[in-house]
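Below sits a lone chain in structure tokens, taken as the form predicted on its own.
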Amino acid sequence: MVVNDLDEAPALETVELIKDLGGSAVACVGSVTDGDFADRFVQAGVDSFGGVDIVVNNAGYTWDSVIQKMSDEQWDAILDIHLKAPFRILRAAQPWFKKLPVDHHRKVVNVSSIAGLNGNAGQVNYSAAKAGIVGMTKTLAKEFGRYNVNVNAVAFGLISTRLTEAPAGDGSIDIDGRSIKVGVNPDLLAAFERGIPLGRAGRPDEAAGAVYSLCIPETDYVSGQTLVCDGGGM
């Protein structure tokens, strides 16, 4: 497995956890929006494991505003990480999908969002990017099918992560020198959860389970689909 993170420490920590569980992993540190990242990332998989079997495009963050207050920088930054970066990675992977023997299914899972399916006020950039991921998924399922590559997407609802749990105004992350506020107001978060039929936000392991389900042999005849993982809210 090739593990990516912006920072070296969490990437290496994840690599060690995978090794402790009996797996094999290497780190590829850096921003997925860097111009050379896609080639470097794919090459890390080829050099370490001889090819590319599964690609999960899940990097991202949000930078919200209503449209009249949204800058071109906000729009471009979110489209770059959620849409251009997966495009570049899968473009870099295509020669290896084509080159390697088609003796088993390879898998691509792109992470979308219910915001990309339904829209979400204050997130025109994020919603547009996540809608684009659905279109990319459907198109590449058609292009990559001849290589025995399944391409699917998972559209997440509310998942408990540091991006949603930190109190609004207190938490922030540093992205390319920008300090981006993260988190949802606790009252608003509680209201969101009340609207979910299962009554709560999803856990990270449950989100991972949805991705995993599209990477196993039992879904070898599923391609071009978007699996909604949102506790029943759609």
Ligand SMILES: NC(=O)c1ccc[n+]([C@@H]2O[C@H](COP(=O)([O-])OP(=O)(O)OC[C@H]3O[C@@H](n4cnc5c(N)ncnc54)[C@H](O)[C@@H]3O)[C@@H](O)[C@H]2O)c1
Contents of the next structure:
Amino acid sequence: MVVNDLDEAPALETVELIKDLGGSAVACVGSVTDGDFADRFVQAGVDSFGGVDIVVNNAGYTWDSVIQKMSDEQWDAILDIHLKAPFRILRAAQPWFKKLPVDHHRKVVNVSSIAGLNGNAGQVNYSAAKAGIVGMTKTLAKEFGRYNVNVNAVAFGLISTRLTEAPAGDGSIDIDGRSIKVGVNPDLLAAFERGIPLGRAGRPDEAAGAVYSLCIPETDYVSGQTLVCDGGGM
Ligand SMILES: NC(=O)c1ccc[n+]([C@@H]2O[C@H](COP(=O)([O-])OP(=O)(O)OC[C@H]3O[C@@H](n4cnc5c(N)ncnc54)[C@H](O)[C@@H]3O)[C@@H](O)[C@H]2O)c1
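What does the same protein look like in the form predicted together with the named molecule, given that the last one was the form predicted on its own?
Every chain and every other molecule in the complex is listed next, the one we just looked at coming first.
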């Protein structure tokens, strides 16, 4: 497995966890929005594992505002990470999908959001990007079908991660030298949770389970779909 993160330490931590479980992994550190990232990332898979079998486009963060307060910089940054970066990675993977035929299905899973399916006030940039990834998923399912590559998306509802857990304004991530606030107001979070049929936010392992379900042979005839993982509808 090729593990990416912005920083080396968390990427290496995941590499070690995978190795401890008996798997093989290498790190490919850096921002997915860097111009050379896609080629580096795909090449790391080819160099270390002889090809590309599964791609999960998951990296992301939010930078919210109502439209009248949203800058071009905010719009571009969120479209870059959630839409342009997966586009570049899958464009870089295509020649290998074509050149290295295998006797099994290969898988792409793009991470979307219910904000992309239903819209979400304050997230015009994010919801546009997450809707865009659904369109990209459907199109690449059609382009990559001939290589036996399944392309699907998972649209998450509320999942308890750093993105949503910290009280609004308490957590931040450093992206390209900018400190971006993450987290959601706890009252808003509690109100959201009350509206979820399963009565709670999802756990990261449950979110990962939805992605995993689209990477196994049992779903070899599922492509171009968006699996909603949101506890029953919000
Ligand atoms: N948590 C939710 O409720 C929720 C809901 C819907 C969709 N999502 C989506 O799920 C995905 C994962 O988010 P999460 O909730 O696990 O958040 P998270 O902050 O825990 O994880 C996101 C990861 O992306 C990495 N990242 C951010 N910018 C990057 C960059 N430029 N290059 C490389 N890595 C970068 C971060 O370092 C972090 O490891 C995102 O695409 C997010 O939009 C999350």
